[in-house]
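Here's a solo chain for you in structure tokens, the form predicted alone.
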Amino acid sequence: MSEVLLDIVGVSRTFSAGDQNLIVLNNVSLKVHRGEMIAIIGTSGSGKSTLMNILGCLDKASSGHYFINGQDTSKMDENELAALRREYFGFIFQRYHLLGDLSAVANVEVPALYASEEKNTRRARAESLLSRLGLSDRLDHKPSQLSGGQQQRVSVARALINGGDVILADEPTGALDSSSGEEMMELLQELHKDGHTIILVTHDPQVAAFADRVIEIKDGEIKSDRVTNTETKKTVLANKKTAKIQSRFDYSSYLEALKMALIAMSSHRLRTFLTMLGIIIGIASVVSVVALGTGSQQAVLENMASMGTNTIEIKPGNGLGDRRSGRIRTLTASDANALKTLPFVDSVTPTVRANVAIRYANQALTAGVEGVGTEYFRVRGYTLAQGQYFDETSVEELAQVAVIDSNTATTLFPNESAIGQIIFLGKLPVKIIGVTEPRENAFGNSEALNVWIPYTTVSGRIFRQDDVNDITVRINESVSSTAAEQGIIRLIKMRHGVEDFFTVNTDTIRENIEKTSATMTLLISTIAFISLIVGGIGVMNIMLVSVTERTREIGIRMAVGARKGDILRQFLIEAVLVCICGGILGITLAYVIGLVFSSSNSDFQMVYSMNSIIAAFACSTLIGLLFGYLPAQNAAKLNPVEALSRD
């Protein structure tokens, strides 16, 4: 007699049925020798299918012991049992249990995939098995494109892909017509002759007649065990296996899981898109809000830069709103000249403001008239469009010359050049020698009219005063504006003997604007992030539904050798992939929003930050991991027998 391959000793299996326990198998003992062809026969509810599930490691006994090649399965965990299913058993199910999204050859490959076999090798063997079974022209056909007999042959090829020492056939002819059923039994006999151990589970005596040994089971107990063919097969598979548990990191298994995830997503496009929708909206909101905040901040700072970057203003009095500042006349042009000697100073200008009307021909306008120094235009960041600026000679000689802005030039001289024209500032005639380029003003009306003349001309010819309204200093970009401000305060205080002035640091204003903008962006981004969380919950809910819908698929994968980790990985990858794709589409949507925004002629544009895009992308991936883990874990915890029994 050949070697004992499967040995069941005193096995019982009970199920809870309300307050009672239902005994399905009662103290069953059975030995299966290598190379036998056995039929387990019995009526419906006799316990034969439960016995097959225990033999195939799909189910566990409530009591007793089950040995496979001397290995006690009662002491094994789920991964070790999965390894036994993968290494020893091949299942031929009555309802075929093929994966509908995969082709015939891909269905056959699944057990070898979970055995971490190299792709080309398993593909070649799968094609060879299908060709041997007469399906060489059906390799790429999906189950829905195959007849019942062809689907059963695919199931046989899948059972053989990892060797299939033991073929477990559950009602192998039950779903076939008589002709296909005879072909299936002939095929099983061929496999038996090749040395495979065949265990048939059937209620049909005609099918049982093909076996060498018939075991009748009734009410959970073996009633008879008889040999029908004394010429048992002598040629058997003599190798003695030890189930291998794959524990090393295998990149190919992750690639295959990714491929299966893409197939699953492609098969349910609408559901996949609806699952992504929350992530798409959330990511697009976060990226767009950050881009909008950055763009608005940049626009404000650019407007500030147009007034002169990194500047410090020195004004008389104790601060803004000081009513006594008008009576303090200690700030003079000599203070400005002294400030020029400081090493960190780029340029300086005193300013004297005159409140006078501007007249040209029959036009009378109200404009801002300022007496300034020659470095004023550098301090404030103006550029020249026509003519020239006045020079130091003009300042020394109290020259009656003026530089005007583009608004003033357009208003007074709409059809002629402003250069060389004479205008009156009150009663003082001045000649226009320059026109500045147009620009936006961050702190005033961009349509304001401005006229600049030498500050000495205002002081000597209009007001007859020696003091100035304020002094503006532009600091070198490489110097800390705070340190420069302290240096300026020390110098002026030393010159005046008292601190009868105050400073306004535009860099502080810039910092406050940046902080305010960042705070608003963070606030709105937090609100947008909530939509990401809602999207993540949506992913979890849909994935939980997906697990319920695909319970049978999970059972099939477990039956052919998938470990819990394999199932967990597949569903987790699907959840992460859904969120990653949603993230990509969300970022794309954010860019589309930016294009629409830029075409709306807004004063500022959306400025996209690579950091925010990377953070949003990472966030979508993390949401996939967090909210996909529970559904994936639920899938991995399913019992193979219960999963296979669901429709």
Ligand code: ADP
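Just so it is clear, the model here is predicted, and its values are computed rather than measured. We call the rigid core whatever largest set of C-alpha positions still superposes within 1.5 Å between the two forms. Numbering follows the first chain given and starts at 1. Compared with the form predicted in complex with adenosine-5'-diphosphate (ADP):
- Shown in the overlay between the two forms, fitted on the rigid core, is a CA shift at residue 463 of 2 Å or greater.
- Relative to the superposed rigid core, the position of the CA of residue 434 differs between the two forms by 2 Å or more.
- Comparing the forms between the two forms, the C-alpha position of residue 404 differs by 2 angstroms or more, with the core used for superposition.
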The other form holds:
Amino acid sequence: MSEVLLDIVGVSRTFSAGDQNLIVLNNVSLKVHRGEMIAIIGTSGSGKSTLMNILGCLDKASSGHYFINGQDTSKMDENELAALRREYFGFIFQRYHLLGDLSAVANVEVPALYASEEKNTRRARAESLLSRLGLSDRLDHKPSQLSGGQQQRVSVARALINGGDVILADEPTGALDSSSGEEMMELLQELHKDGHTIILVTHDPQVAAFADRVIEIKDGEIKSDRVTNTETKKTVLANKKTAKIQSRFDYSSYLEALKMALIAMSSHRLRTFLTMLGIIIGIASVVSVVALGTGSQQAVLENMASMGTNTIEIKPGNGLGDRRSGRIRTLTASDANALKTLPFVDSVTPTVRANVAIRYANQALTAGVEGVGTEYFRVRGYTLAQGQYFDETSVEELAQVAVIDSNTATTLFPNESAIGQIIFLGKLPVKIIGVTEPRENAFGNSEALNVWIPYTTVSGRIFRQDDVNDITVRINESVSSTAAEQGIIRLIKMRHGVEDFFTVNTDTIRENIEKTSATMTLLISTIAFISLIVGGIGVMNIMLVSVTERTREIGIRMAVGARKGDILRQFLIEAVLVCICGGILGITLAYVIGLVFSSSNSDFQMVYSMNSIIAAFACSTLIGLLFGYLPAQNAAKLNPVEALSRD
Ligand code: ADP
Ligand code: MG
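Could I have the structure of this protein in the form predicted in complex with adenosine-5'-diphosphate (ADP), to go alongside the form predicted alone above?
The next block holds the full complex; its first chain is the one shown before.
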């Protein structure tokens, strides 16, 4: 007799069903020699599959010992058993158990993939095996495009890809018609002649007749064991393959896991998209909220900067919106002159607003007409384009002269120089002596029209009033604006006796805006972050459902030799990939929102910061890892036999 390959010694297998133990295998002992072809027969429920699963290391005996090549399997860990399934055994199942998403050739490759075989060699071998089994023109067909007999031949090729020293076939003909069944048995017989050890389970005596040795099993015990044919000439397989234990941290196995994840994602597109949706919305809202916040803040600050540097305005009343302020007439141009004496004051101007129509020739237009002091242009930071500003003499003499901005100049005098032209402010004719440079303004109010004349001209010739609407002070860069504000308040209060005015400090406003928008951004980002978490939980739920749905796939992968680590990695990579794709789509969506927003709103643009994009991206990856771990762990924990038996 040739050497003993598989040696089962006193093996029992019990299942606990409720409070009683079901003994399915009872003290079974069995020796399998190299190169045998054995049929295990028995009625349904007699324990054939249970025995087969123990032989193939898919299941463990409850008691007794099982030696493979003299090595005790009970002393092996999960990964060593997976290696045996992968390198040593080849499984053929009654219902083929092919992976539906993969082509025939890719199905055959799976065990080689888990053995870290190089891509080209494993593809070449898979193709040659399929060709040998007459499927050369079906390489790229999915299982659903193949007949039962063809599918079973694909699963034979899969059993052989890593060598398949021992082929375990559980009712291989059970789902086939009689002629395909016969072909299958001839194929197994051929493999037997080639030196493979074959163990098949069947309830059909005709099928069992192909074997050299028939073992009958009944109620979990071996009833008979007889050799029917000793004639067959056997070419004993040289033990050509030894289990390779490779480092699993190689780059290609990650690449393969990534590819598998992509296949799984693309063959369930709707499910993948719905999984991503939460992440997409979460990421898009984080990125666009931050962009919106930054954009609006920048716009406001730029606009404030364009109002002039560091100015403090003094207005009558006790705050913006004070309705009595119109009746307080104590703020005058002499207050402005007094302020000029303060050491920290750079320049001062009173402003008197006149609500009058502007006419030139037959044109009439509405513009802001302001009576201002000579220092107005310095306070506001204007520069002159043509002509000159009015001087102190013009102010003293209530001169009918005006400085206009470039918009007004181009509106009124599109084809000629504005300097020297006479325009009417209401009934008052004034001569234009200067035009200012256009100013960049973030609010883009380039359409605003401004006409400035000496404040004395407004109060002497248009309104006949002594008080001014407000006084604007530009303070030296070197002093603190709050200290300057206090100094100004003290001086005016001393002059008026009461505090019947208030100040508006652009610096304080700027600080407040910065603070407020930072708070708003934080607030909305928090909400967006919560939506990201909700999205992550969505991913976890769908992944959990997906694990349940794909239990059979996991069982098949384990049966052909996937380790728990392989399964864990596959699902984890899938979850991370879904989240990363969701992140990319989310960022794209945020940009689209930005485009739509900027085309419908000219006030400000959304400003995307690289930081928020990187943070969003990191977030989505992290969510994938975090929320993908539990489902992946669940998948890896599955028992192969149980997983296989599910639909
Ligand atoms: P067969 O000879 O038809 O392949 P099996 O080996 O599949 O029989 O099953 C033998 C007996 O063990 C059956 O009665 C079955 O109900 C029982 N059995 C198999 N697997 C389990 C399990 N996981 N839990 C409980 N009972 C089981
Ligand atoms: Mg069975």
